[in-house]
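Single chain ahead, written as C-alpha cells, the form predicted alone.
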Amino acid sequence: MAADTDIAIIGGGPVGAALALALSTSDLRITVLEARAERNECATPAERARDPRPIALSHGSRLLLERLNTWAGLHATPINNVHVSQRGGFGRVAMSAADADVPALGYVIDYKELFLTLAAAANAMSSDYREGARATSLTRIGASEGGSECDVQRIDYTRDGVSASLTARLVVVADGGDIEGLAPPKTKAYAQHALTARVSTSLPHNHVAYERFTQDGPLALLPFENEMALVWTLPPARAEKLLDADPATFCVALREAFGSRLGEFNSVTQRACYPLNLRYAVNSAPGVITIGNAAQTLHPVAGQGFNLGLRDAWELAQILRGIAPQALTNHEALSHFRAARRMDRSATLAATHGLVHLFSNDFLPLHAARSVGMTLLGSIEPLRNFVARRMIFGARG
C-alpha cells in the first residue's frame, strides 16, 4: 500500500527534531507532527521566562549536537566539576573534566532555547514540519498475510481544530506516547515531587555542579549563567509548602539541606513543582518505534533523561539511513535498533532508579555502607573515571 510519507515522527521536541535533522540528508521522506504551536510565539525573553526549565547536557550530547550543526548557537554554561555527597554522612565523590579528558563534563542550557533551536533547524531542513498537529490514534492498515508485517500506519491527528490523517511506512513516537493504538507505558510513582528554581548564592559556582543526597531525596544544584539551577526532590507536601514559602524561608531551608559550600542563598526565582514518575514503554507494535520521553521518562537524579533520548535519536537515524523505504514496514528490519539500545536504556534506567532507592533509605547500616562506598569511589581514580564516562557517553561509553 502506498504511504503519504516514509517516516512520521510524532513529537517535534528536542529528541524528535534531532531525529529529523539526522535524517534530513537521507532519501527518506520525513513528516514531523509537533503538538505545540508556539515555536514562533515564544522566542522572546519574556516568553522563555514562563518556561524556565534548565536541562543538563552531557559532553557526549554536545558532540551529537555539533554533528547536527546546532551547538554553535546555544548559550550553554559548562560543568567542569561534579561534587557528590550525602547529608549526615562522610565520603564524597569529586569528578573533573580534566580527569575524564574532556573539555567539560556537561553543560546546562535553557530547555526552551534548546527546543527552539532544534525545532527551527528541523523545520528549515524539512518541507513537512507540521506545528500544532496533535496525534490522537495509530491504526495498522494493509497487514500482510500472517500478521507479522504491515504495510503502513495511519496517524489520525488534529490541527487548528480540524481532524486529519496521514499514512507512513514507519512511525517514530518521540514525545508523550498517550495515543490510542499505542500500548500504554508501565508507570511507577515515586511519591516525590521535583521542586525547580533559580537561586543566587553569595559565593561563585566556579562551574561546579552539586548532587547532594538527603533523607527526602536528591538535591541538585547546577551552574546556570551567574546563578544556580535547583532540582530538589521532596515529599509532595513539603514540596508544595516550599513552593509557596516566602523567599527568606525557602533560602534557609535550602541552606539547611545543602550546606555552606556556596555560602548563603540570597534569592530564589522561577519556582515550579511537578510529580515524579518512572515511565517506560512496553514492546512497540510493528511499524512503530518509541524513543525519548515516549520510550522512557526517568527520575531527574544524575540528569540522564534527555541525554539518553538524544542517543536514541542518533542511533536510530544511523540505522534508518541504511534501510530502503520499502523495507521500513518490515518489523524484523528494526529489531537491530531495539537490541542496540537495550543495554544503554536498561543500564541508565536501573542506575537512576537504584540511586533514588539507595539514597532515600535512612536505615543506619545502609547509611554507613553508602559512606564507605562513596569514600572508595572518590579515592579510586580509574573507578571514578569509569563512572564519569558512563554518565558522559552512556552505558557503552
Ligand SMILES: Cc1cc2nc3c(=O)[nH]c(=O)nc-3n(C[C@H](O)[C@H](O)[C@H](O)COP(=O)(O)OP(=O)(O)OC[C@H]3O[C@@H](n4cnc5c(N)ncnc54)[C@H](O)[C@@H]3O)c2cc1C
The other form holds:
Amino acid sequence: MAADTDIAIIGGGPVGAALALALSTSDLRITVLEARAERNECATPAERARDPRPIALSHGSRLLLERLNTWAGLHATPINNVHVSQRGGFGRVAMSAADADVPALGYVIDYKELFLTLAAAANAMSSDYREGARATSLTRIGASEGGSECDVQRIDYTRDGVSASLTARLVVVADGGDIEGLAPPKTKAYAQHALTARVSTSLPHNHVAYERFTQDGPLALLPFENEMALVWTLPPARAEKLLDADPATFCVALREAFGSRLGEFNSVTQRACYPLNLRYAVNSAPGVITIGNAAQTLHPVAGQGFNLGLRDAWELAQILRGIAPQALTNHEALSHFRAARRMDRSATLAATHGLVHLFSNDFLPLHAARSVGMTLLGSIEPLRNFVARRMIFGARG
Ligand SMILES: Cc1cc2nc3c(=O)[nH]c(=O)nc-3n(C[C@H](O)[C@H](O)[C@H](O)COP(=O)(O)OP(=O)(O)OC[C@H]3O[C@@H](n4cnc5c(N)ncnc54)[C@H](O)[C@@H]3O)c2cc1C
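Could the form predicted together with the ligand be shown next, to go alongside the form predicted alone?
Now the complete complex, all chains and molecules, led by this one.
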C-alpha cells in the first residue's frame, strides 16, 4: 500500500497555508486538512468585527509574502515608527524605518483577511485543500512502497460529521490544537487575557505604533487604516469587565492606561478576548513535524507569533523541495529542519517571554533598571538598530 499523499498539513491557517503555497510548485503531493469551513467567506466588516485581531507583520514577512504572490492582495497599513514606553517610568524608545534602513518597520493587517487570502491562494495552487476537515488522531503504520517497507502516518479526521482517514509520508502539524497520538505541548498560562478592538482617536496615527507597558500588562496600539488596532493585555477579570463595558467607559479606561499621545479615544468597535498561554511542542513523533502555533504559541507582546511561524513554513519548504518523495520518511531531513530553526525559535521565544516578565514586575529596583535600559536603548543608535533588525528579520537578521 503506497501513501495517499506525500505531505499532509494539519491546519490550513496562515502558517499551514503558507507552507502549502511554498510547496505548490514542487512535485510533491500536498493535502491540507483545515477544520474551519469558511474559506469561501470574504472578510466582511461583520466578520472582521467578530475577530478583530490585528497582525503586525515584519518587513521580513512582507518579503516572504511577496515571494508567495499574496502580498499585493492584502490591505496593509505601514508602520513607520515604533514608540515604546512604560507607565509611571522614565525612558522611551523610538525606532524608525530609517534606523533599520527599510521602507517600513512593519505592516498591520487583519488576521481574518490574512487567513482567507493565504487559504484561497493555497487552494488555487495545490489541488487538495480540504476545508471543514478536523484531524483527530495520528497513527504510525507500516507500508510497502516499490517493494520496500517503510512507515507512513495515518491521519483520522472528520468532515461534515463523517469519519475518514488519509495516509501520508510526512505530516506537518500547523494547527495549535490537540491531536491524539501527538505528545501534548508544554503549556504555561500567563494569567492574562489579550483584549482586541479597533478604536478611533482624535489625533491621526501618522503611522506610529505604540507599545506601552502598564501595571496590568503591555498595551499595543497599532495604526490600521484610519483607526488604531488595540491589543491590551489584562488580568482576566478586568479583561472580562472591559469586554462588556459601554463604549464611553471603555474609552475612559483606555485613555487612563495609555495617556494622551493620540488625543481622545472617540469610539470603540466590538471587542474580543483571548486567554494567553505560552505553549511549545516538546518532541515530535517520527515522521511528524510541527510549525507555527503548533510548535510555539507566544504572548502577543512583541507581535512575533505569525512572523516566526512564516519563517518556519518558508524554511521547511526550502528543505522539502530538495527531497525526493520516497525520502520523506527519512528522518534526517526533519532533524536538519529542527537544527536550522532552533536558534530563531528559541531566541524569539526567550525574548518574548522575558519581555513579559521584565515588564510585569513592579519590584522597585527592576522598575528603575527598566527605565535605565529604555533610556540606553533609546539613545544608543547601534543598539537600537540591532534590536530593530532582529524584530524585522528574526534572530539571524
Ligand atoms: C491577540 C493576538 C494578537 C496577535 N498579534 C500578532 C502580531 O501582531 N504579529 C504576529 O506575528 N503574530 C500575532 N499573533 C499570533 C498569531 O495570531 C499566530 O502566531 C498565528 O495565527 C499562527 O498561525 P498558525 O497558522 O500557526 O495558527 P492558527 O492561526 O491558530 O491557525 C491554525 C489553523 O488550524 C486549524 N485547526 C485547528 N485544529 C485543527 C485540527 N484538529 N484539524 C485541522 N485543522 C485544525 C484552525 O481552524 C486554524 O485555521 C497574535 C495572536 C493573538 C492571540
